[in-house]
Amino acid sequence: MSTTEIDRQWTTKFRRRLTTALPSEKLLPDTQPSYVASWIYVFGVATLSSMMVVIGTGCILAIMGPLWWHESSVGHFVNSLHLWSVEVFFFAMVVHLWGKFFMAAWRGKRQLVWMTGVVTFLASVATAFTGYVSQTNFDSQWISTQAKDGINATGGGAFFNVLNTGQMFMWHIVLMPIAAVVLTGLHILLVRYRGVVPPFEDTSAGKVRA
C-alpha cells in the first residue's frame, strides 16, 4: 500500500487529528498553572477518585449477588463503602458544579466541557436511584411505590418499571454506569483539550487554550 493511499484511509486522519489536539504532554501534563492549587479546584478530583471506590466496591457487590450483604458482615462493609462513597461522590460533584457555575466555566469555548458535566451529573442521579431501588429491602420496596406514580404519568412507566427489581438492577450496575463513565471520560478529554478554567481575575487567561 502507497503512502497515499494510506494517508486517505480514515483511521490515519483520525488518529492524526487525535494526536495534534491531545498531544501526550496536553493529555497527561506534567505541570498545571498555579491557580489549580485552590481548594475549588480539589473537588474535580475528588468526585473522580470517589467514583473510583463506587465502581470498584460495586463490582464486588455484583460479583457476590444483590442478597450477599444481607447476610454477610463482610457484604455489609463492602455495601457501607458503596453507599458512603456514593454520598461522598455527590457532594464533591455538587460543590464542584456550582464552583464552576459561579465561574462560568463555559468560558474560552468551553461549553461543551460544561454540558458534558451537568448531563453527566443527570446520569449519576438517575444511577444513583436505580440503585436505591434495588437494595432488596423495605427502604427500596418504599422508595420504588412512591416513584411509581410520577414515573407513569411521564410515560416512562413503560419501559422503565421501578417495581420491576431485576430491571432496576440491571439498569443500576450495567446500563447508567455505562452511559456515567463514557461521559466522564469524554468530560475529561475535553477538560485536557480546552484545559482548565481560569479564575476571573487571573491575567493568563489569555494564554489558556481558548
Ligand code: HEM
Second form
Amino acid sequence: MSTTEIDRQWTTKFRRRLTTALPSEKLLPDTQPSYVASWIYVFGVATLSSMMVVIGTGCILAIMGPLWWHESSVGHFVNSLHLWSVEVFFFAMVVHLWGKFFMAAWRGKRQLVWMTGVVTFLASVATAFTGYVSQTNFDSQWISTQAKDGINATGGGAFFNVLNTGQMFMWHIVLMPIAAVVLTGLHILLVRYRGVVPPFEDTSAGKVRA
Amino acid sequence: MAAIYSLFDALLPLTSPGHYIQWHWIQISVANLIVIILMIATFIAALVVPFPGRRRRRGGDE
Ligand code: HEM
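Could I see the form predicted in complex with this ligand next, after the form predicted alone?
Shown next: the complete complex, the earlier chain at its head.
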C-alpha cells in the first residue's frame, strides 16, 4: 500500500485527529496549574469515585437478584452500600456543580464541558428514579403509583410506564447506566481536551496583592 | 440483635414517619433540609480550608 493510500484511510485520519486533539500528556497530565490546589477541585473526582462504587455494588445486586437483597443480611448490606454511595454521588455532584457555576467554568469554549455536566446530572436523576421504583417493596409501589399520574400527564406513560416493574428495571440496570457512564466519559475527556478553566482576572486596579 | 435495633431506632428513627417543616406552601422534610445544609457547609469548607501541600509564597503570585 502506498503512503498516500494509507493517508486516505479513515482509520489513519481518525487516529491522527484523536492523537492531535488529545495527546497522552494532555489526557493524563503530570502537573496542573497552581490554582487547582484547592478542595473545590476534588469534587469532580469525588463524584467519579462514588459513581464507581454505585456501579460496583449495582453489579453485585444484579448478579444476586432481588430475593437476595431483600432476605439476606449481606444482601441488605450491599443494597445499603448501593443506596448510600448514590447519596454521596449526588452530594459530591451538587458541590461540584456549585463550584463550577461560581467559577463560570463554561468560559473559553468550555460550553460543552458544562452542558455534558448538565445532561449527566439529568440522566443521574432519571437513573435514581428508575432505581427507586425497582426496589420491589412498598416504597417502590408508593413512588410508582404517585409518579404515574405525573408522567401520564406528559404523555410519556405510553413509552415509559412506571407501573411496569420489568421495564423500569431494564431502564435502571441497562439503559440509564450506559447513558450515565458514556456521558461522564465524554465530560471528562472534554475537561482534558479544554484544560482547566483559568480563574477570573483580578480587576482591582492598583491593588497590591499580598 | 433486637436490642441493637431498638437502640438504633431511638437514636435515628428510620421506621417512623418523617418530620416536615412547613412555611405556607413551602414544605421540606428535615432529612432533605439537613442534606442541603451539609452541602452548603461542605461547599464553604472546600473554599476556605487550605489544601495540603499547597506552597504559599508571600509577596507574589503563586
Ligand atoms: C457524573 C457526574 C460528574 C462527574 C463524574 C464529573 C467529573 C468531573 C471531573 C473529574 C472534572 C475535573 C476536575 C474538577 O474540576 O473537579 C470535572 C470538571 C468540570 N465539571 Fe464535572 N462531573 C460531573 C457532573 C457535572 C455537572 C452536573 C456539572 C455542571 C452542570 C459539571 C461541570 C463541570 C465543568 C464546567 C468542569 C470543568 C471545570 C474546569 O474547566 O475547570 N460536571 N467534572
